[in-house]
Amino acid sequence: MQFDSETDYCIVGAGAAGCVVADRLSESGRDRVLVLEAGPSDWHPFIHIPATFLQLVRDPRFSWYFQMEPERELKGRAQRAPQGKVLGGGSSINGMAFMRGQASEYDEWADKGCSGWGYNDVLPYFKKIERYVGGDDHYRGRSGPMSVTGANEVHLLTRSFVAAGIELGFPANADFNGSARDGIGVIQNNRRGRFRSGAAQTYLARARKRANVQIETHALGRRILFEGKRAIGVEFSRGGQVKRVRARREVILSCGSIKSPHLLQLSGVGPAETLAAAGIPVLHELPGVGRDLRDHLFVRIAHRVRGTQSMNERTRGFRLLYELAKYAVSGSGIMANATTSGALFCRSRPELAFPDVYVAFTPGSYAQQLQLEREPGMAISVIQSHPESVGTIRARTANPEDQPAIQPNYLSAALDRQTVVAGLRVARRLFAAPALARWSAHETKPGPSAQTDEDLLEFARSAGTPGLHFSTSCRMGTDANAVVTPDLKVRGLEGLRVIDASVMPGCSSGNTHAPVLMIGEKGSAMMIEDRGKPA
């Protein structure tokens, strides 16, 4: 087999985890590290201005704008799934919510056979990520590469949302990344001053200054190359040419929960029936590749706003010009903030030991997925934190440029349907509390006619949108359907690891960015430890 170049480590995908791995593996200067990214560099100014991420998620230059399969429980709707296709991946185009997840979920990972992934095991890696001022030293990091902070400006409606929750008896929570997840408060962001502090602007910015790091953008991974059952390199296309790079040590897939299982399948690693249907020869049968896909479903209740301004009108016309000027002069205003700003973590049933509902507040409302309405509005999104509905990623053909079939199967589990309905009732209670009701003209979605559980479930089926927190499609574990072992090596193969959200054995209870960074940190540490062992 002929190769065009060689490296020690080849990382496929410069998303959040890939950036971390590139930085940590190259720190010593011992080994050469090549990063292949299908998208461009993070050159666009909208990447760096927090509020403008909504303009990027549908831009094919920076996003895989996947078309998903029709969803039976969502009335046959086939929706889009934007995913980052740029240096930094999703961390360059997401809403910057920085949430680690609750301690209990990591202990559950360990209980599922993922030894070394309990909360006490992963906490040091969470701390290693961040530079945070405030909170408890036991839980928060002070000297990491990524700046994490509270909102630049807490909108009046967000403050009212928090006050409404306290009126209802929910505890105030000043730090969702501290000792407890329960309660209501303001979401933290990975932001440095007026700018986004994503993985490309922190970890990869350090790595790319080193002589032993090479970054190739617009480089689409086509397949992993093997000698027997050992990964020895990657075939990729760039500028109309197909090239091969040999990896002397390891190949690392950090393509995310859609592209990582897809690339494994394109390489002949996955369920035999899926590979056969796509016309791909089986190199290594691994039934779990592309199985167990999970995502949060967002169901938003919206109200028309009166008596104050929402984000909707502040991002249009002369008000937008004012906000742009404010941002340019002082780095403040709505342009320095993400859209979702408040959160409540609560229980759908009182007997539960831990919160299972994530309620997210936006001082604006959406006409459709990720597009703000023109009229003043505010919205509360209801999310089942740990969905039991599972789906699949399947290669359609052997062509790397063809999109895979993406089928999350939202609301297919009865518990998810029950939890969403319970969460919608919590959202209505929040809107009815005096602190928030004073700003409401009326409910616009679903509207006052939706009263029964059946009505609310029908609304969820008609209006629910993907949370874009895809995970678990290459999950780790020790059972027969696990794709990677707890040290993130692909089962039955050598020289190949997966380090991204796809390895999670369960869906994170909040946003996935912080957990993915942690996986990158811990995965890198395990690789460096292995590197020091005698051959």
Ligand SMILES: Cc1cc2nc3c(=O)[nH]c(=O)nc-3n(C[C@H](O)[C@H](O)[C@H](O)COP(=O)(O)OP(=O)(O)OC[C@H]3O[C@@H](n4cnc5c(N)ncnc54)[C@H](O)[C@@H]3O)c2cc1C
Contents of the next structure:
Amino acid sequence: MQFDSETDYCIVGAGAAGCVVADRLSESGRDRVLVLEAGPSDWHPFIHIPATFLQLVRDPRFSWYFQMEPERELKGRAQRAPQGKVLGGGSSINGMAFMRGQASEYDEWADKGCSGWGYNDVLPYFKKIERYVGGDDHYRGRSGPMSVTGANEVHLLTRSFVAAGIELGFPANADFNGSARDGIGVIQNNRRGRFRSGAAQTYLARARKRANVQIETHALGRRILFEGKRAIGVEFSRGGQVKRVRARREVILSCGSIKSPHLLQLSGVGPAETLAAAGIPVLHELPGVGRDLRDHLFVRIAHRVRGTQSMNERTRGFRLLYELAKYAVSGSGIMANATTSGALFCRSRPELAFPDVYVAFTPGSYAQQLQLEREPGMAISVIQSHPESVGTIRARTANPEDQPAIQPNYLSAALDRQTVVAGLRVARRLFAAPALARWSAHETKPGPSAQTDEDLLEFARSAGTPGLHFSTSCRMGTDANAVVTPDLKVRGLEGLRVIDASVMPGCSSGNTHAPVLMIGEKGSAMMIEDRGKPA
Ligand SMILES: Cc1cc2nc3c(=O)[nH]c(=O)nc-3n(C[C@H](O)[C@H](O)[C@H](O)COP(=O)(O)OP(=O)(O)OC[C@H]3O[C@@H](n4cnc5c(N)ncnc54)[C@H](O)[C@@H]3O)c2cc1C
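Alright, leaving the form predicted alone aside, put up the form predicted in complex with this ligand.
Complete assembly follows, chain above in first position.
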């Protein structure tokens, strides 16, 4: 096979995980690291200003903006899935909510056969990511590359949401990334002063200064190249040309939960029937590739706001000009903050050992997916923390430019339907508590006519939107449907690992960015350890 260039490690995808891996693998200076990223560099100012990411999620220059399949349990609705297509991936266009998973779920990962991924194993890697002031030293990191901080300015409505929870008897939680997950409080962000502190602006920014790191933007990985069952390189396209790079040590897929399984399938690694239907010759049959996809469904109850200003009006017209001036002068105000700012973790049933409902508060409301309404509003999103509904990613054709079929099967599991209804009732109680009720004119979604459990489920089916926390489509494990082993190597192949959200054994509770960075840190540490072993 002819190659155009050579490297030691080739990382495909410079998203949240890919940036961490690029940095850690290049740190020693021993090896050459090539990073291929389909999108551009993170030049756009809206990436860096916390409140403006919403402007980029539909922009095809920075977002894949995938078209998903019609969802049976969501009344046949076929929705869009924005995913970062830029250095940093989702880490450059996400809502910056910085939330680890809860301790118990990592112990569950280990119990399911992912040895080395229990909470005590992963905690040091969570600490390694962050630079956080406050909290308990046992849980929090002080000197990592990523600045994590509380809200720059806690919106009056968010403070009222927290007060409402306390009125209802929920415990206050000052640090969701600390010892306990239960309770109500303010969400932390990966932010440095007035700017986003994402994986590209931290890990990749320092990696790219090293002589042994090469980053190719606008470079689409087309397929992995094999010699027998060993990955030896990557074929990619850039500027209309197709090139081949040889990877002397390993190829690492960090394309995220939609594109990593897709790229494996394009390379002939996956379920035989999927590959046959797409016209792709089978190199290595692996039935789990693209199976077990999970995502959080967000179902939002919204209220019209009176008596104060919400995000909706503060980000329009003259008020926006005022906010921009405030941001420019002092780095404060609505532009310096992410959208979702309050959270409650609670149980849908008292007998549960751990919270299964995540309730997230936004001092604004949406007209449609991630587009703020014009009128004043506030919203509570209800999320089943550990969705049991599983879906698929399937290549439709052998053409790397074509997008795969994305089918999460939201609400297909009975437990998810029950939990979302229970969560919507919690959200209603929060809106009715005096501290929050004083700012409400009336409920706009679903509206007062929705009262029974059936009504609420009907609302979830017609209004639920993708949480964009895709995971588990190249699941780690030791069973027949696992795609990677606990050291993130693709089962049955050599020289190939997957390191990104797709390897999670289940959807992480809360948000997924921090857990993905942890996977990047731990995956890199395992590779560096292997590198040190004699061949
Ligand atoms: C709009 C939005 C808001 C979100 N908000 C939050 C939040 O507030 N908090 C939170 O914790 N999480 C949030 N998330 C989720 C979080 O960002 C993701 O879980 C995380 O980014 C996943 O990391 P990853 O490394 O698996 O993949 P990604 O970050 O998606 O990175 C994958 C990268 O690979 C590149 N790529 C894909 N295919 C190829 C190919 N064939 N060749 C070359 N490059 C390729 C992509 O362009 C991308 O840059 C949000 C996500 C979105 C989209």
